[in-house]
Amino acid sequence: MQRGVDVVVFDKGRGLGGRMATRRADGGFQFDHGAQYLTSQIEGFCAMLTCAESAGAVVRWQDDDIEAAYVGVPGMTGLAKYLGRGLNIRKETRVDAIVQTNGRWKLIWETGHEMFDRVVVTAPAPQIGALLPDGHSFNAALDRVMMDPCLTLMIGLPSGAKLPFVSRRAPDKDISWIVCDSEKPQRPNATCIVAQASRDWSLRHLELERDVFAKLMLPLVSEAIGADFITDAAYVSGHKWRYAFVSQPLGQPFLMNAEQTLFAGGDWCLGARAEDAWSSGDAIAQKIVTGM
């Protein structure tokens, strides 16, 4: 309400942060499965991720596999929590469609609807259509976006198990990205990997169940680390990213309708980066309190 406006905002997952994820498990393992760190050019986001280093949502984490970046506290859902605090928010809640009746928009869900004067859409593009009556404007704009799959594989060590390195890209090969997680700042003492394949590897074995990339995934990282973790892990456990990196972005902050009453925005508008999801929802917001 700090700029008039009343927000609600619904979540169909059990927390916050959608790819900015953190999985915990038995034994004191804690995994962030998606989104692996933030960097930031752009000044708004800056000032927004110091503000949050100050609030102690984020930390700066340096690698030498990587730029200098924040990751979340104590996971990368912590900076979704920031962000979040204050709001109206559901969860557990999966609008399945979006219907303009007198001028204004029903959101329509499993056991309810409810009325809005405006809503913004920020699911990944491909789903936003099956939201939409067939035959919208914004159709043939989200057709031209493409997102591309990543499978993720964690796995949790034995304690007091190291690897070789603390993170590796490898673009070329199957396994793309390998961090050891427990090595960022403020992560519990638990060895803790996080495996994400390519694109390529994800595209082929997109349509298996999780417990079967898994068990495909675990020899090829074992053999990139050089360590034999087939027997040795105490956790295995596999996530499949349907929409996980924007390889054509629409090209414009967001979508939006002629009577400024329904938007569509995300990281698929303007790249791959976190900072393009919060570069589009900021234009969004701007324009709805400001109207230009």
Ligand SMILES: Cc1cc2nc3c(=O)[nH]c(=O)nc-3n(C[C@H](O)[C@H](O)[C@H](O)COP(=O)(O)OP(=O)(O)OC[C@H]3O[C@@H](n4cnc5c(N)ncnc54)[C@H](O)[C@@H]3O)c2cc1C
Second form
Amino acid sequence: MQRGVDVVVFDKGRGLGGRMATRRADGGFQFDHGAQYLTSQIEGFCAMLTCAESAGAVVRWQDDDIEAAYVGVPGMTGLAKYLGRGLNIRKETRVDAIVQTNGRWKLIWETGHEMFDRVVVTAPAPQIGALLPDGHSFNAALDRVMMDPCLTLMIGLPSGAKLPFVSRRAPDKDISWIVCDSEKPQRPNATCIVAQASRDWSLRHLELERDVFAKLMLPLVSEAIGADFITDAAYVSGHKWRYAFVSQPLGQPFLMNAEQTLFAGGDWCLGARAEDAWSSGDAIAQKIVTGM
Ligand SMILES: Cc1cc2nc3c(=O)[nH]c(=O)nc-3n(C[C@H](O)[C@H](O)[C@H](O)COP(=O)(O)OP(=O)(O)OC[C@H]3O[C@@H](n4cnc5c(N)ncnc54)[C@H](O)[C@@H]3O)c2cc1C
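Can I get the form predicted in complex with this ligand as well, since the one above is the form predicted alone?
Below: every chain and molecule of the assembly, starting with the one above.
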């Protein structure tokens, strides 16, 4: 309502944040298994992060392997919770279809439906076509967008276990990123590691079940760290991000129909980072509020 627009947010997730995700598990483990940290060159995104920092939703983080960055607190979802405060949010509501009726839009989900004047859809591009009517004018543009997967492993270790580094990027290796997540500021004490498989490894193993690719990733992570205590992990879990990173973006901030009542946006419009999602959303909001 801030700019006179009454908004309802639908999200199929149990929590907020989408790919900026946080997993908590028995044993005091907590993992940022999606986005790792936030950086920005964009003025508006920087200003938003500064406000979020003042509100205690993000803090600065720096280690030897990364540029100065922000992380959400107590996990990456902290920022989404901060941005969502005061909004009318319907969690755990997966929208199945978006249908135009008498110039308005009907959102349909498993247990209900509701009419809206305007709809903004920000699911990953490959998932949007299925929500729209067959042959919708957005389809050709959506089809040009390419997104890569990322298979991710979460490892919870006995307290006190130490990695020889905080984070390590190795773009040419099967395991392309490893971070000791518990070394981020304001995290629980239990040692938590997040490892991401490379694009190629993820593509090759994409159709395996979570437990199966997790078993394959564990020794690769152990080898990359050079420590066999990984095999004593108290918690091991895989997560499949089928649409993790855009490799071929749309190249413009959003899609819009001729009547300016249906918008599609998200990181996939501009790039592979959270700041790209923010830029896309900001551009859609400007269009709706000012018509410019
Ligand atoms: C493993 C991994 C690591 C990453 N690392 C970084 C990083 O370090 N830094 C960085 O800046 N970015 C990183 N990213 C990218 C970053 O997470 C994304 O750019 C950002 O989250 C995109 O935001 P979004 O809102 O466009 O999409 P999403 O975060 O995907 O949000 C889409 C939302 O739509 C909801 N949704 C989808 N379909 C429906 C439906 N039918 N009905 C209702 N709700 C629906 C989902 O539940 C989700 O909440 C990473 C991503 C991954 C997967």
